[in-house]
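Given next, in structure tokens, is a single chain: the form predicted alone.
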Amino acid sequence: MNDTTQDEGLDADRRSRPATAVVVGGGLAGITTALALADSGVRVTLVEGRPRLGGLAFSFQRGALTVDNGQHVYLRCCTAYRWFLDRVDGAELAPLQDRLDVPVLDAEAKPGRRLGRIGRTALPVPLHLAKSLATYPHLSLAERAKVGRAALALKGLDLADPALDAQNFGTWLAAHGQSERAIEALWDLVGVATLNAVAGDSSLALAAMVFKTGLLSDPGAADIGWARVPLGELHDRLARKALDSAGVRTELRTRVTSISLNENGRWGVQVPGETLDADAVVLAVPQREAHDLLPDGALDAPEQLLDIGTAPILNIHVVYDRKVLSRPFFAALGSPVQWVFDRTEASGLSDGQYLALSQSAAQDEIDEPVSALRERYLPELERLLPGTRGAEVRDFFVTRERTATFAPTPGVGRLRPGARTKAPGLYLAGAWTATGWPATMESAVRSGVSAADAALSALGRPRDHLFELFEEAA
């Protein structure tokens, strides 16, 4: 946390009365900011334009089915999101694996060689992955050896080196002996799911951060967790309950039209029919929306926010009349299918099985009609899962997030702003801000902590709970 207080000069009157804040945006970043501020005694109003909280990690009803808009997972190293789950009393509803285990099915491999696994032992880093790599059937012996050498080289990179941001991860991998097959069967298997881009489109800085933190920091860092209930249970119902308990005023279906700094040094936040006054305002909205709300002079180069690209995620949902998958999830090779999760129990389905396919970096498919996607993906599921071949498809539908994440392209790091702006009392939050992480739930929560820290520092309010936050989750 940064102890610098850019907003000096608060008068005694402002310090003596209860501090107030408005948080614009009810995604994970906004919820986290609001809770962290309220926990320090700030009177918070959270404003969200949608009829629900949760941002892009939400649920909706499709008949009797409760559907997540997309599959979201987290890792044991995601200490901020783990804190969030604890804070909203949802940790038991989204447990972690006891130990990393990812089944990987190769649709093109010979029978008996189709299933591989990425897993770990209890040995120290990097030996914890040695057994898994040595027995991984989707790479040759020579490719496995070169993967090990590249991993050690990656571990040696300095994440604080700004030069990494300008470099291309795919080029770096090729320079370190990685074949196209190795990139597909290992590096992109992990990287596409976490970065929402293939190696050739990814910043080396972000890719190195993902692999160093997730796979090369602690033996258990990459153990996977996911919600066993609909995301709306965690990010909307339980989050709203926690906000209510903390004294946060939550306004849904309410859009902010403008913000302005008053002559008395306080902020006015305009919503339909009302102006909300506050000592601090946090814009926890997507970068383009933040750009449109920022007052003149708040950032040196506000147009850079518009230069942060976006990347889509396509989610394909298939309901069968019987059980066709015995595992909770798997990843696929040799197929357009990427990751498949069993969402039967979480969705409330009582008969049959509901599979959700998460397709990241989906630029080429995001606008394709449902009929074309059905023709492509149902045969692919039959190739991967023999049990589907005699099963009836009861429902097939898609959800599309065209701007699901920011694009992790080389050079994006210099475009991502920090929490503080040049306007006193105005802060930014969102997975797209300078958290050092790619666009994940972890990055969103971390951004909310950073924004709350900056605001509390300026307001002279207690921040000890923020310093302890990540230690508690570890």
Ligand SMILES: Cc1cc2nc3c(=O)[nH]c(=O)nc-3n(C[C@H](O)[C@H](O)[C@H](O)COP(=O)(O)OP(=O)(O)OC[C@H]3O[C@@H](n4cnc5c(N)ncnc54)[C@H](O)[C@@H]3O)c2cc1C
Contents of the next structure:
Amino acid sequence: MNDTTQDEGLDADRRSRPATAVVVGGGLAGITTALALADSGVRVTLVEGRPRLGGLAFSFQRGALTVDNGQHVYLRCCTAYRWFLDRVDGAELAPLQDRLDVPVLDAEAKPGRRLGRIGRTALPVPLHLAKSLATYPHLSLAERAKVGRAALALKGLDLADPALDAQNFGTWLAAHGQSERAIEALWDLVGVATLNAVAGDSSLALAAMVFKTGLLSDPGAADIGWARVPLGELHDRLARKALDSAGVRTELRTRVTSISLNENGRWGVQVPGETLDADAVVLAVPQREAHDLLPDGALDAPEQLLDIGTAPILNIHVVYDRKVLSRPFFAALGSPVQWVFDRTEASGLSDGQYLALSQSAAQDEIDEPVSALRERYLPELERLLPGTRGAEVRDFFVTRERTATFAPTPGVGRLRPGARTKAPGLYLAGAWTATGWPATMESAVRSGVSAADAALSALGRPRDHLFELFEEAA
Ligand SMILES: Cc1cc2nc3c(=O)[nH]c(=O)nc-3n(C[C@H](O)[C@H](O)[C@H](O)COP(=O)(O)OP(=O)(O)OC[C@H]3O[C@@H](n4cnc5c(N)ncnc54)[C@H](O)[C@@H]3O)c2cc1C
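Hand over the structure of the form predicted together with the named molecule; the form predicted alone is what we had up.
Following is the full complex, with the preceding chain placed first.
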């Protein structure tokens, strides 16, 4: 049989029955892949090891409180995640600010000069930030002027230039006249929260991507959105509902132990007590798990996946007996506190106030005992929020995500594989794959769309709707 006849035979076989796919991993990447494939008529099974969907962005109960494992935000420029929210019918539950407005409290500043704001006007880019920068009290006049110049230099960088990946963002900032204070009070304020690393530990490519897309593309690009409900409501309950109505079979508490290609060119996915058969398999699991599941020859250099480092995020949760914060959130300077969110309503707390402190790039604190964190952070909150001084702390606990994101170190870009592998019918997804974005919900959803696109193309299925996704959400 020549190749053409063989292909025709395979096509005829595929045409006579619906194409099937197994998606391994029920985080945002896997859910997206499953939905995108099912929307194109593929019969999909989604397999998740844990008892819930949502991967790294989930909720759990602590008594009457519904707690997120970590505060999550997204930006208006996150068009893929916004598509996801729409697709699961959750956009109204995680709305965006009308206009970027980040209160920045400096614990060390003199009274009257403690509160600054990062915000925007309706003017075109880059003038939309000019007023905010001109009045930002946490930098000197000279520093503000230099920030403006560096922002313009950043805007001029070509994100397609592969040389940016190996460069260090901190070094680049210093070379562009940024003082330590400017890095702390502005670049890291945004960068640590989005990249999960300080500038000195970040790849220029990823940093430039964040700042160019978020702050220097469209005036509204950095408007912030966050869930007003527990994350589990969006990423588990509503996602499950959308998957069910799209006809996806979802198997929770089911760990995939191995995958292998059969003689007939189909994949066998081993789960305890069963082998699932499929035309296509998408591994939407973290890089280490993907490495362990990949069959020989699927990537040229599979060991590179193990060189992609990880970075931790710590969340500190404090429940007060009264209202101590009148804003929905703020960022802090001059204090170990980074970002503080009011989670009272979302958590279901009816009396008092529940604050979540999101502490990124938390390498130094991730393993510290709760007692030490309590001793450090409660007095810090008293410095920042006078209302806490007479308040009773009803609950104090922490959530630790040691592998919250991949580490955005210089050179990481060349380690991130794309959706396609060398094994036919086997694809990769996950925030850590080559999306160009740092490890975010946006990256996860984008990776899912790319994996579905690659699979649909190989299966000969319609995929036009995938290309419209990001435009629709924009
Ligand atoms: C504390 C914290 C705060 C964050 N803050 C933000 C933020 O503000 N904004 C933002 O955009 N992003 C944020 N992120 C990052 C974001 O949550 C992740 O990038 C995104 O959720 C990753 O999705 P994923 O689907 O790629 O991977 P994951 O969520 O890791 O999903 C992979 C899934 O695969 C499953 N799995 C693994 N192995 C197997 C197996 N063998 N069989 C079956 N299932 C398996 C896992 O159980 C998991 O559910 C944060 C992350 C954390 C932890």
